[in-house]
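A single chain, nothing else alongside it, follows as structure tokens in the form predicted on its own.
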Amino acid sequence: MIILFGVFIRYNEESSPFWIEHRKANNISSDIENDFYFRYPSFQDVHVMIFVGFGFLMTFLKRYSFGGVGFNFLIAAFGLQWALLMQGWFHSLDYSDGKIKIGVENLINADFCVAGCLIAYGAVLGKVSPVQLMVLTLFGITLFAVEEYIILNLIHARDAGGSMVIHTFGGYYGLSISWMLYRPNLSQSNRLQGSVYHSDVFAMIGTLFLWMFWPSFNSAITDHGDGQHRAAINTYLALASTVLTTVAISSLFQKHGKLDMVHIQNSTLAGGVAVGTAAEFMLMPYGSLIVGFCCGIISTLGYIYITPFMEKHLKIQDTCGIHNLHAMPGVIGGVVGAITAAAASEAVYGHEGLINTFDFEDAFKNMTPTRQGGHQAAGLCVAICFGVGGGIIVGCILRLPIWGDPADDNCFDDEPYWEITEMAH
């Protein structure tokens, strides 16, 4: 990695000493115009989501908290380095000198890239070795960079918060790997597959960090100004709506009307996933509430009915229920994005606003909103194909008996991989 960085990666003009000359040449009045000051607060929030949010969300298993938060830390730190290279080759390569020029936006994109792999980790949590996780991440980031380039650059779909590029891809990638690594005798680890009171509280910390910072996640790389502003508002409202819906559905479908902590930890976030693609579009505040409402219902019912069905009939063991939090809401997000884009008009966006929001410039200057809607839908299909196809191939590689994965009766346990001082039984 160090050698690759040495050969390829350099600072871009906003993070190098040539910024002063760049400022003068482009008539920029002050340092505050440097992208760092626009993007760094969002970057910090996204970074917290990746390491604290995802990390603690995975600590719900009673004997796998070290693995949940520790391996999350490992794959994120490895993944973001590889992501800077992979995404750099596709997006930030300076053809004049063959170097990748990076700035704060590249750091945010690398974190996004890692998010796809952490989602996939959720499906195989507790059932794979650290080496398998590194392989999953290596291939996951490579696939991510390719599908992201195809969706955003070739198809020209817009996907600010990554409903398609991150969540749909990551969700189906993880589910396909889990399907390939199906363990018929996993019931031998049943005693460890649940949570205990304090592990659920820890997981709730992850939920709250993710929930609070999701508006930053969806708006982090949108256009300065109105796009970023609108993305934050839409996400904020969708998330709030999802919480109310999740609580209502959870208590309706549980015995005695009590709440299930699994639903509160996960389904409350589904609105943030589903509003990602359309975050910077004119979804309207009530539209955001509708998206959140629908996702709260679908995600919660997914945990109650679909996850058990998938394990029993489709042979997919999904530890964290990523199908309900990322895959389904990601697809909904892609559909919402396609509909919102197709319905766009100059009356709603204004002439300049329409061009700016959808980047109808250069090769795409003759695009119409209806065609853009079709391109959005095509982007969603690419994300699903890459997720499923890539997951099956990587799953085949991970089935090789060389990776040291835990035995069926040793899953969901920190003991094989961590030094544990004393274990409270």
The other form holds:
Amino acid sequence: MIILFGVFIRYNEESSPFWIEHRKANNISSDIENDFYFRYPSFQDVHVMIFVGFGFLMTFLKRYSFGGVGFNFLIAAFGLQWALLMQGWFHSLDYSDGKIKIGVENLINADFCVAGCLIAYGAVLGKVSPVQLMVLTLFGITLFAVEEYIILNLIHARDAGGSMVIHTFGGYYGLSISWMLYRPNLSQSNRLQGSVYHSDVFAMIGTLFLWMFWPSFNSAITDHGDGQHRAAINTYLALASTVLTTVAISSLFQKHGKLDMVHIQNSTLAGGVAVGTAAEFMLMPYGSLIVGFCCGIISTLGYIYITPFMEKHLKIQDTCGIHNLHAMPGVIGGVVGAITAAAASEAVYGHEGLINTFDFEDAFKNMTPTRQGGHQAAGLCVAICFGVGGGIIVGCILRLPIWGDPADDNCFDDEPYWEITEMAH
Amino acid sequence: MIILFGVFIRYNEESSPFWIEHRKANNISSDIENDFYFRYPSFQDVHVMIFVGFGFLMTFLKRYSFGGVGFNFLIAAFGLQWALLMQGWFHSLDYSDGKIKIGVENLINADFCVAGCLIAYGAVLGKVSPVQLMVLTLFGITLFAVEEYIILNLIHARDAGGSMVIHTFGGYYGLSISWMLYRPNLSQSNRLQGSVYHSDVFAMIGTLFLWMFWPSFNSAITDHGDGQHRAAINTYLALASTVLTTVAISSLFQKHGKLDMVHIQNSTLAGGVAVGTAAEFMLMPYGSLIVGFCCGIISTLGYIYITPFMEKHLKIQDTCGIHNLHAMPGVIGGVVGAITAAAASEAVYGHEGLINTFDFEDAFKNMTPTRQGGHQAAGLCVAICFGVGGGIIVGCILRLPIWGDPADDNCFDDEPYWEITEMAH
Amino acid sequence: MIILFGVFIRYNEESSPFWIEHRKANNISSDIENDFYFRYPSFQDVHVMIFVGFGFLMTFLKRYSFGGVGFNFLIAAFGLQWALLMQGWFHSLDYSDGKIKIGVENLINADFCVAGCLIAYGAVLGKVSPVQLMVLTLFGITLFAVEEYIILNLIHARDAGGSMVIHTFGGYYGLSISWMLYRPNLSQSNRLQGSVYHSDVFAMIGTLFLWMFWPSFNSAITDHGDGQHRAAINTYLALASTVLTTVAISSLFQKHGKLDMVHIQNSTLAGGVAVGTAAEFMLMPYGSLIVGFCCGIISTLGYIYITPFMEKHLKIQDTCGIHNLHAMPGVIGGVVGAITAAAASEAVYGHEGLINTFDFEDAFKNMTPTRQGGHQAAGLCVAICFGVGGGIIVGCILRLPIWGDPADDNCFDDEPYWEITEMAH
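Please give the corresponding structure for the form predicted in complex with another copy of the chain, as opposed to the form predicted on its own shown earlier.
Below is the entire complex, every chain and molecule, led by the chain shown above.
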């Protein structure tokens, strides 16, 4: 890794002092125009989501909290280095000298790339060894970089919050792997596959940091100015709306009208996923509310009906229910994005606004919104194909008996991989 | 809600691509001048305070952690949507087309509005049903929007950190409701009205995030530039000073000189409340320290003497002690604000600075600092009246036997409203 | 404290409305150029590290969580007020009127100053009384301000992330105090000197917030623009690399290849310490990875071999292992900084870039990179001397039998200083 970085990675113009005179000559009058000040606060929020958000969301199991937060930490730290290289080769390679020039936007993209693999981790949580996770991440990042290049650069779909690129891909990648690694005797670990009171409170830390910072996630790499502003507003509204429907549905469909912590921890976030692609478009505030409203319903019902169905009939054991939190809402997000793009017009966006928002420039300056909608739909298909296909291949690799995976009655237990002190006081 | 948003809410000029040409024509040369970059980091800090800060502060009860953080999540997410509408009608309505134009400042104000209701939740924590909380929030937000309009727009008081508008109102609103909902037999739940070791550590998460981000809270909607800068410094100093006096008083007045976690969790925050109104004025660093010093004493003594007195003699059961953390410091903050405003002079603020800071423009261009002080005091009275009056009315409504409130021996227990798994390992 | 603030502390030009006309005359055209917008997001991240990061990192002991997070809160709040005064006298004194003019950069520096004392607290965690901690902090801040003045202003070493000024000083200061306060019978508290399952998860909150926000720590006071940008990138990479080596070493050197939570909680942060000085230089991305790689190895091996050795043979009882997390990586950071500075050239930095980065101006305009390297090394020596010397003196003072320190069998127990409710449900 060090050698690869030594050969390929350099600072970009905005993070190197070498370009000071150059910047002056280009009339970039002030340091505040540095991309750092546009994106760094959002980057830090995304960073918190990756490490605290995903990490603590996975501490809900009574005996797998170390593994949830600890392995999340490990694979995220590994993944972001690999992602800087892989994404760099596809997106930031400077052909004049063969170097990748990195800045804060690359760090954000690396975090995004890692998010895809952490989603996949959610499906296999507690059932794989750390070595398997490293393999899952290594291939996941690679597939992600290729898929992202195809969707964003070749197909020219827009996907600011990654509904398609991150969530749909990551969701189906994880589900396919979980399907390949099906354990028929997993019920031997049933005693450990649940939460205790305080582990559920820890998981709420993860939920809330994900929920609060999701507007930063969806706006982190959108256009400067109104683009970031609008993406944050849309996400904020969609998430608020999802919370209400999740609580309502959870209470309606449980016996005695009680709320289930699993739904509160997970389904409340589905709106942020589903608004990812369209957040930078003129979705309008009520549009965001509608998306959030629908996702709250679908995601909560998913936990109640679809996850048990998948485990029983489709042989897919989905520990964290990523199908309800990432895969389904991601697909909805892709569809919403395609519709919103196809419905765009100069009357709503203004002439320059339309070009700016959809990046109708250079090779794509003859694109129309309608055609853009088609490209969005094509992007969604690519994400699903890469997720399912990649997951099956990587799942085959992970079935090799050389990775030290835990026995069926050792699943969801920290004991095989961590030095454990006493459990209670 | 979706329909109301569809009819009324639109993006404002800074969050819509439609205005790009317009901005260029107005010489707003750079995207970095977008209000988003002035306010978004503060917005995210406030967001964390609302959801993690208030949420985890209320997890201290041994068996009501789910309710503390979960219902906080629910009513905050509901409240902010309603607040965008209510505040929009009063503050951001564009009369030319009858639409509310929203941007990041509206999101911050919605979070502020929600804070008032979450404060009130603190007084009734563990004693009401989720439906009652929704009703409390619905009316609370409405009252808040009216009260805010009267204080800020009609009376022209300044209240950047909301000592009056948020804390005084929210505090007395909650206390009045708690008074109306007095439960004479609450001692039946005594076994549950306390903390355990780890629930106190969870509550410290809430305390610390509130404490750290309070400078952002008080500076979030102050004037760009020096206004935000100064508000952050004043709040930082007041809070630091409060911590020291809280620890000193807690140790002095407890037997054996031991510290009480309740004081550390709550009273340390009183300085931030009390400096809210005056934070944007030239309070001077030593002024902030004095305010923090006094509030630490008053708030801690409040927990030791006033809360038990109120419960015994005034029939006000105040679960989180919001009288000591919000109501009293809020009133102090209003008084400090009035004094600081009345003492303002061009010698300290400069000519333009005085006009900018107090917004002596348009209809108010003949205001003097002395008169502004009077207006501040009037604003404080309005906040108290709305809090007490509104609380009594809403309390009456909540006494109707249709809301499914818990029985006396079920208070402070998650069991009636949540699916509970096992409690220990 | 209030009196000292009243006499000395005032707002600076960027936080006072008095200077509005002055700013206009100087062509500072926009409020966004206010230093507040360059530094406030980083300040808040640093603030989170100090209070939540350090605080929760020290909650890992099974019965000392209140003390870990509570006393951390107390001494940090006390320390930052004292630091504003002490650093103000040395750095921000305006000689024309004898006042200290404060702005957001002073707040960051005060937080940095406090970090030095919190590091020292890590060495004596659980073995001292709150009064002793106040004394430790009072002298620690004073020594820090003098040492910082010598290193940064007199010697003209650069130390953006404080590898030398903060970590080396704080580490040796704490170790020397711990050596002076050696308790031969500490084994009487052995039953309490360990973690339980959930206290380790709490500690991970501290670890992750320190880890995530370290890029903000190292870039908070570097030059506007590319300086902050580059420091953040370097720190991000070094930390990512440290995580991988820590996990690898922890697994290799433990029996059965299991991971140890102590290493994950602490050693993963060593890379951020070691890259502190050089983060703003052109360390290059692969250089950051190398630094992180080495530190992960050294720090983890330190926990396995050096800490037990120090306790047994050197009579230094280091509760949190600050020698492995701060002292050693700090020294490495100082050395890396000296080498990187000595290797600087105009070919890499550009002409203006070199002058800007190393501040070769005024009295130092004839400095060369090679000589700067020597100055860096001199700075490192000063930091070590101040740490060891100051620690021995303060340790002597703390041995006086007037501070109420706990008995040997009461160490690592919250009971002597806190009102404790029941421990389990």
